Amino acid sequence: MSNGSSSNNNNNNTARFDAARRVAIFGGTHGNEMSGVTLVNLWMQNSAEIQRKGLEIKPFITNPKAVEKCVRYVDTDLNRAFTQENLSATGGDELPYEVQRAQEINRMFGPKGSAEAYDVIFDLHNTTSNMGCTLILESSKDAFNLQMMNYIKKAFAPASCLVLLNEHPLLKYSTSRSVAKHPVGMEVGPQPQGVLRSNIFEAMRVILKHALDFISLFNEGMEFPPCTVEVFRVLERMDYPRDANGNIIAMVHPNLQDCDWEPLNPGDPMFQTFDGKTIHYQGSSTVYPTFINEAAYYEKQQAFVTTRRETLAASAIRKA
């Protein structure tokens, strides 16, 4: 595929990409998010239901030993191991479980950046946050994804689809599908970890429905239109509030515990001490918090993350 560099012929800024052949359908890159792992695990025994016509679809989990044990990870994060450094490490057997996997799973479905890697990866998560059903888009200036994600926001309607754009240079993360030419992420809740919900399952399949939908239909030569697409940005990641020792202190406040994607004013309320103290956002303007209280973040350092809401405008895309 190519990068879908636009080609101005009669003034025509329609970008064109290679149509996209190789597809890759990742779950259990954390090993205690079901619906991914429980889809991923289905379409392998029977994969009719993702089947399109002139696709290669491979649905894989990412991380055997973490969903063995029902764990985020065994010995590291391994949506946080694709940078260069540990793609390239050597050391064999040595090396923590999950950088030898992610070495693997480079090995088979890129080399990262190159011209061979997949073409589209979707990496299915859940989050214990009230965030609904989340894209994660990791660029911007991809044409290609933003064109797929107008599309399954458009048939995912009347539900809500929201699109979280991480291309912070110090926030955003080496992840287990930025091996792909074109990175999705899927990210759906609220579900504990370890646990399947029925309705949260069924979002995240029927999402993943529209978008191999869309990739058929862009493989078939339709053309889609300019669009504009409404994200996310993300700006900063808030911790909670600790002692010297390095100890949490507060909670997420009452006021803003499960109001992802909603507006987050200068001198709202945003924790609460244990003693019962409210601490107050000090924010210079409004933000969109999401994956507020996260259980996987307590670890990062990490109560939520601050957005900012933006347009983005996408050139018209068909297949090369």
The other form holds:
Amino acid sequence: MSNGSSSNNNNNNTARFDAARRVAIFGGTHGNEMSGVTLVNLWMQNSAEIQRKGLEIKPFITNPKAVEKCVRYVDTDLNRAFTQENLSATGGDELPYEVQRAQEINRMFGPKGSAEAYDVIFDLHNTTSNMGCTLILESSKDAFNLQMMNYIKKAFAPASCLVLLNEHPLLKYSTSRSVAKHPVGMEVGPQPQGVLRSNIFEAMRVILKHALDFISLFNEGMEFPPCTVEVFRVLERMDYPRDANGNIIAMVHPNLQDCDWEPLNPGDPMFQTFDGKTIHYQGSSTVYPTFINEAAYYEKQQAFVTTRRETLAASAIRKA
Amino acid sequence: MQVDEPVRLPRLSRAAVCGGTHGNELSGVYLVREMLKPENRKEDGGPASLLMLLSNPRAVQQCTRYVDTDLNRCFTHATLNGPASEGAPYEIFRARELNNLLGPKGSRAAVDLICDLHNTTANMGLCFIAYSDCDWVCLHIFRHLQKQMPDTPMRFIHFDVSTKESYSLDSIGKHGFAMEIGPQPHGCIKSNIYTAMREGVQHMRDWVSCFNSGESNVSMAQLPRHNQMTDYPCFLSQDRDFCLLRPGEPLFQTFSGETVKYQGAEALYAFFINECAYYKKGIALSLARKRRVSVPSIRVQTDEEERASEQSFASEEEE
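Now the other one: the form predicted in complex with its partner chain, given that the block above is the form predicted alone.
What follows is the whole complex; the chain from before opens it.
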């Protein structure tokens, strides 16, 4: 994706970015993921907590109809809807609700890929998986985002905040945040859909605070030295075993349930059939599964995704 | 109460196990599907016929709690026997179908036992939920499960609602209870929760076979009794179902970080804490008192006793 606001500067290999002046916080991209819905509603009433000098921060409910019904989506998943095809589709009211919303959001916060797009969008999500606090990165080459994630991880320590990188050409998807120059996904779990858990809510609030602090410091001229960031890179999607009619015939094995980010070795238990038999992981090397047993992914044919651990290097960054 | 002779109760000839009364409570959905597979249908040792069914197939298909209205509130006499109408919500139509199949509620033709399978997002372990604290069949089944599954946290919840006002599917049967297991997010299936439900249902079937074959049962059961509902718009103390909540203890935390304390006069046991589906019903948690109930030993009636009791029932009907 284009990053018109940066230029490689051979001044000690520090990457220069324009100050991030326009920031959005999206809640309710999935209407039943309650931490983001609640936080954004709170901040729309009273934004004192999220205000930073010299920064326009807009909290925004992306899918109000889904929020009102407390469902993931009404017609189609908004967080998959920001494809070029959808964004340029004609048909007005005839289009699925979320495609109309995507076009509206692209007008307000984009256009995607242009110089006018918002600088940063934080998109707040929950998961039924035991992922803890996870930041989702869409590009391994976005030094601004890498530095931000490095900052958040350090500020949040000793509590854990991990980074999931989804740059897979087939598994990558067109998110609502992808409208911005620097899209940042925030995924906190485990939390059932439609439920608000105080510990999950507070964790999301804190990592967002650190993210806004980072942007503030960057805009004031702070230089962030080169750093490395450990990430988990998405490899493949694993579906549930199914019968000839497509019905699920096994569940995530109790040894794997809730073990997001822990190594899954070849031969380890992976699924358990309804009559108690174990199905083992048949891959050739150790992987790190995540999004284990996310309720919303049953219909997307995904029991979990596998990842591998990588260390990414980020150049120093400074405001242009 | 000291009882020397076991209480004689009629054979449980017809039983039903229902899943998917709420379409996104998946343990029951998958368990019923498994049990319906030809290779899994087996004789328990009789005579007992076991009906297995998905109560709300449309909601199951959509993986949603309900389509128009909560099916598990549609089984009052008033709703079941009300005027039929073309535009009635799907679940009311379905409730009447189920009443024809398993009931009619309150009649001699009703099935002997209904076990209705549910999940909750609350951290409740395995719970029996029943309208009566003196339905010896349900209490004996509960006690049997407690003994067979000692590592599973298990409670018996008595909802003090009269038969006239009872509204859930299990109230159609002569005996009935809901088997509620959590925590599990709706739309998700967790293997440990599924396994607990599968084992619970199997133990129940074993007990029914045993009872029908003439064995006697003695037990004592402890059960908390449902008391009142509390209604708050914000946070709550999480995952501490069945812990004692004393007056003055923290109950909720507001978004700005203040603690809201429990203001009741009496220490009570909280349960159904933060059940997702109850947000719409205005219920953050429920409160109960714990009681101990003495359960007499019971035994199935002999053929002679059953005939005698049927005759006296018939002559009462005539009168």
